[in-house]
Each structure stands twice: as structure tokens, then as C-alpha cells.
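In C-alpha cells, one chain follows: the form predicted alone.
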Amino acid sequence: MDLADLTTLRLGGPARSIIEATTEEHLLEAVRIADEAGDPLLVVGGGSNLVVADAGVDATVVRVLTRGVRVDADACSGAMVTVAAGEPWDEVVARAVTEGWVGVEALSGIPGSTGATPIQNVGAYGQEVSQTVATVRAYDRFDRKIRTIHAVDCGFGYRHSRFKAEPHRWVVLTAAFQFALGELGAPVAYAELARTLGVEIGQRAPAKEVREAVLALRRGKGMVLDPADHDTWSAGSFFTNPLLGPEQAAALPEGAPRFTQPDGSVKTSAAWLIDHAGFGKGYGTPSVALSTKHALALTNRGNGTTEQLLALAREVRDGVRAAYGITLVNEPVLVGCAL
């Protein structure tokens, strides 16, 4: 099987072996064999987050499919819901919001595993997985222990985590988080999204609402998968949005999005370099192409090779530099190649 069968990207050579994991046990099992062994592992979720090489992997794969969910909840102290690594995020959202659980409404639509959340700190229209973690349990395969890793102690960050920081070392099993209860959603912090329900930054909305417009404007960037969307055949946004020093923010040009964060930096919008300086939507070619409804996303038309979708992000990265002196870092796990 190729790889390219197990990605949203669809794109991806073929793995020495595909092991699928659908109980803990056997994921457990299939790490440790590879780690004794000295063979190369590649641990796949919902495949929505990688870019594969053409020539594949000279690796084990091992597929997360996991599932399970245990609530505890009471009036007073909310929900603790703890996820299996394997669950397909969308639909512990989609739960979420049935059951009163506050605090992800706004992540729908999302693609791929909920192990992978925290990994990336998964976040989209003012919210972010860190702000209902509260623990992760994954296997150490350095001290081969698996270990409950307490948020404060996950060192999150903007796309960001000690997961991420170290990916050949952890092994996500199972996250748990802490929700209130309740219909309103969590205070909306995201303008487009404040402009669609019809209310005010920091004010709430009911969670179902607040679902539905995440999703539809999701939709409308062509980021909630179909498989006959080609604009959707792709890794999500590709590139993280910059976090500038306040002279490089400085130097930005009028009309350049800006946000102060907390530490002083300046966070800038990737999509918005991008197309300023000349690689607007659709921009490619025939096989690969920026998504026709959101400059961020890199395509694969449904005749693309890997090289042809890194030589595109190549183009615009450097276009990029070039226009503003902004070097973009891609958000996706590449595998097996390089940009």
C-alpha cells in the first residue's frame, strides 16, 4: 500500500510494512518491536498533517486506530473526557457540542486523529487543544515507560510541544480533557468568526452555532475534505503563520494583518504574504496548485508527485523572502524529503 492511500495530500510511496494498531496493546506492541529491532517507525494518525515522498518509506508505519471515550462529568466540576489517540477529532468535536462540553466548538471540521492534537497543538479560529488539555498519556520510547504528562508540563506553543519537539520519542495514547458544561460555547476571540455569528469579540454564542459557521466557513476554504474537492487534497494551511520581532513587524506594509501576542511578538498572517506578494489562489499548475479558495493551502490536483507540491512550496516560500524578508516554516511533517 502506498502511503499516498493513508493522507489527505494523497500523495506518498509505499512503506517497507503497514501495521495497523486498533487496540492499544498491539500499538504498544508494534513500537516496541520496531525499537528493539533498530528499525526506522513512522506512527500515522488520520494522515491529514504529512507530506510523503515519492519513493515512500524504507520504515515500519504503524497506524494509530485506537478508539475509545470515557466521561466523567458532574455539574460542579465539568467533564473529564479522556480520548483514545486513534478517535477521529471531528467527531469528539461533534460530541462535544452535543453534550454541553465547552471549549472545542470552534476546532470542527478538523481532519485527523485526536493523539495528534496535542501534538501540534491543533488550533483554528481563536481556540486551541492547550486550553482544555489536561493531560497527555504517551509511551516514552527513549525510557520505554509511558508516562501521564500533565499541560503545564507539555510545553505548548503555537503549533507547538514538547511532542512535536522530540517526534521520535513519544507515542500519544490517550489525551484527556477537562471541558465546563454548558450550551454557550467558550468567548469567541476570532474576528471572522465573531462577524459570523453577530457578535462581539469575547462575547458567547451556543456551541451548536458556533460549529456550524467554523464549519461553513471552512468549507469555503476549501478545508473540510471531499473527496471530490480537489481544494481539499491537501495538508491544511502549509505554512505557519509567522511570529515577528516588533521592528520586523514594523517593517511590514500597510494593510499587513498584526497581532501582539502576549510574549511581544507579533504574529502576521501567512496567507495574506503569500498572495501579496504575487501567488494568489489557484496559482500552479495542472497537478499542483495553491487551493482556489485559500492561498495557504498547497493542493494536489489529483495527478501530483510530492517533488512537484515541494518545488510549488519552494516558489512560494522564497517568493516570500524575496517580497518581505520572511522566511515561512511549513506546519506538515515531511517524511522521507526536504524543502
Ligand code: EPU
The other form holds:
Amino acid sequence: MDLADLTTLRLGGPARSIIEATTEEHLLEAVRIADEAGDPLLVVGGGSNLVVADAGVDATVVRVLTRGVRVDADACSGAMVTVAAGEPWDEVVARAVTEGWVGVEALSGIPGSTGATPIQNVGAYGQEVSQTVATVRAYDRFDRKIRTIHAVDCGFGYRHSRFKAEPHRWVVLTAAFQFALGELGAPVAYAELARTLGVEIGQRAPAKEVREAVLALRRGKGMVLDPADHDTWSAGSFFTNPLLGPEQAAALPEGAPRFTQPDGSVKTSAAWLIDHAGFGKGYGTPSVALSTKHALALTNRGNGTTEQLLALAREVRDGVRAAYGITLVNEPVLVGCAL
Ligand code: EPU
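Switching conditions: you have the form predicted alone, so give me the form predicted together with the ligand.
Up next: the whole complex, starting with the chain shown before.
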């Protein structure tokens, strides 16, 4: 099996071996055996955030396929929901909406596994998992111990966490979410979503409607997996949105989105910069191209290679730097290759 079979980009060569861990014991055993032998290890969840070299990886790949959801709910304190790392994230969101667990409805339609969500503090449409994660149970490969890490100690930031900062240290086993209960979703915090729902920012709407609206918005941007649609053969946003200091922000061209952050920095839109630097939707070759629905997704048109995809990523990054002096940083994890 090639890694191409395990990634949403459908790119990447073979691994040394591939282990499918369906129980936590099996997962821990596979990690311990590799660590004790000094073998390189690649832990794979849904494969939606991975760019793997065409030559593959000289590593043991462990697929996290653990399942299980434990619910502790009571009317006063809400629901504490503990989810095995291998549970598909969108199934958790769908269940949350059905059960009235508030706070992840805007994270509908995101591919990948639940265990991956705290690693890059998955976010979309005004929500981030850091707002509902209570604890993360993870295996610490350095100390060879299972640890329970409270949200405050997870180092959450924009698409960031301590798990992402030390990728060779942590294997997420379960994530526990603390949800308020109710039929209404959390206050809507994203302008485009508020417009779609016909509410103001800060107002609430039924969680079911929020989920439907988000799924529709994401589909329109090619961000809901569909094997028949090459625009979805991607790793989602290929670059993070740049956070700029005051000087850089002042130098942004007119019309560029500007979102002032609590710390005073300004977030702009990578998609906007790419689009306006001359790389419109669909830019590329018949093999690899920007999605025809969103300039920030680099896609495999079916016969692409990782090398071609990276060449396109470099071209876009260098073009944006030449036009605006801003260096875009990749969001997906690159394995065996570099930008
Ligand atoms: N835009 C363009 N051209 C395009 C697309 C967008 O100019 O082709 C401009 C528009 O001005 C638009 C702005 O970019 O208003 C922002 O676009 P969008 O609302 O789609 O959001 P984004 O900043 O591109 C981020 C996340 C997405 C998340 C959406 C919605 C990052 C890197 N990306 O995208 O997350 O779904 O917001 O919240 O933070 C992901 O991380 O993989 C991902 C898909």
C-alpha cells in the first residue's frame, strides 16, 4: 500500500511497513516497538493534512483506527465527551448537533480524525477545537508515559499546539470535550456564516442550521471530500493566514482583508494574496493546480505527483513574496519532502 491510498491528496509513495491500530493497546504497542528499535515512525489519522514524498517514507506508518465515544452528560454541567483518536471528526460533529452538544457545529465537514484536531487546533467559521477541548490524553514518547494534558497546558494558538510543536513526542489517544447543552449553536463569529444564516455576528442560530450552512459553504469552496471532484483532492488550506506586525499590515495593498487579533497583530488572507498575486482559482497544470473553487487549496487533478505539487507551492509562495513581501508558511505536514 502506498501512502497515496491514505491521504486526501492521494499522493505519496510506500512506507517501510503499515500497521493498522484498531485498539489503544495495539497503537501503544506499535509505537513502543518502533521507538525501542529506534525506527522512524509516522502516525497517520485521516491523512487530510499530509504531503508525502513520491519516494515514500522510510518509516513504520501506524494508522490510528481506534474507535469509541464516552458520554457523561447532566443537565447542570453539560456534556463531557471523550472521543478515541481514530473517530472520524465529522461523525462526532454530526452527533454533537443531534445530541445538543454546543460548540463544534461550525466545524462541520472537516475531514480527518478527532485525534488530529487538537494537534493543529483545527478551526473554521469562527470556531476552534481549543474552545471545547477539556483534556487531551496522549502518549509521551520521550518519557514513555501516558499523560492527560488540560486545555490550558495544550499551548493552543492559531493552527498550533504543543503537540504540533513537538511532533515526535506526542501520540494523541483520546480527546475530551466539554460542551454546553442546547439546541442553539454557539454565537456565530464568522461574517460569511452569519450572512448565510441571516443573523448578526454574535447571535445564535439552531446548531442544525449552522451545520447545514457550513457544509454548504465548504462544498462551494471544494472543502468537503468528494472522490468525484478533484477540487477536493487536497490537504485543505495549503498555507496558513499570515499574522502581521503593524508595519507589515500597513503595507498591505488596498482591499486586502485585515482582521485585528486580540494581541494587536493583523491576520490577512493567504487566499486573497495568492489570488491577487496572479494565481487565480484553477491556476496550474492538468496534473496539479489550485482548486477551481478556492485559491488556497492545492489539488491533485488525478495524475499529479508530490514533486509537481511542491513546485506549484513554491511558485505560489515565491510569487506572493515578490508581490507583497510576505512569505506564506505551509499548513499541512510535509513528510520526506520540503518546500
Ligand atoms: N479569497 C480570495 N480568493 C479565493 C478564496 C478566498 O481572494 O479563491 C479571499 C476572500 O477575500 C475571502 C478570504 O479570502 O473573504 C477568506 O477566505 P475564506 O473565508 O474561504 O477563509 P480562508 O481564510 O481562506 C480559513 C481557514 C479554512 C477555513 C475557513 C473558514 C486557514 C488557513 N484556513 O480559510 O480552514 O475553513 O477559513 O473558516 O486558516 C484548513 O485549515 O484547511 C481550512 C480549510
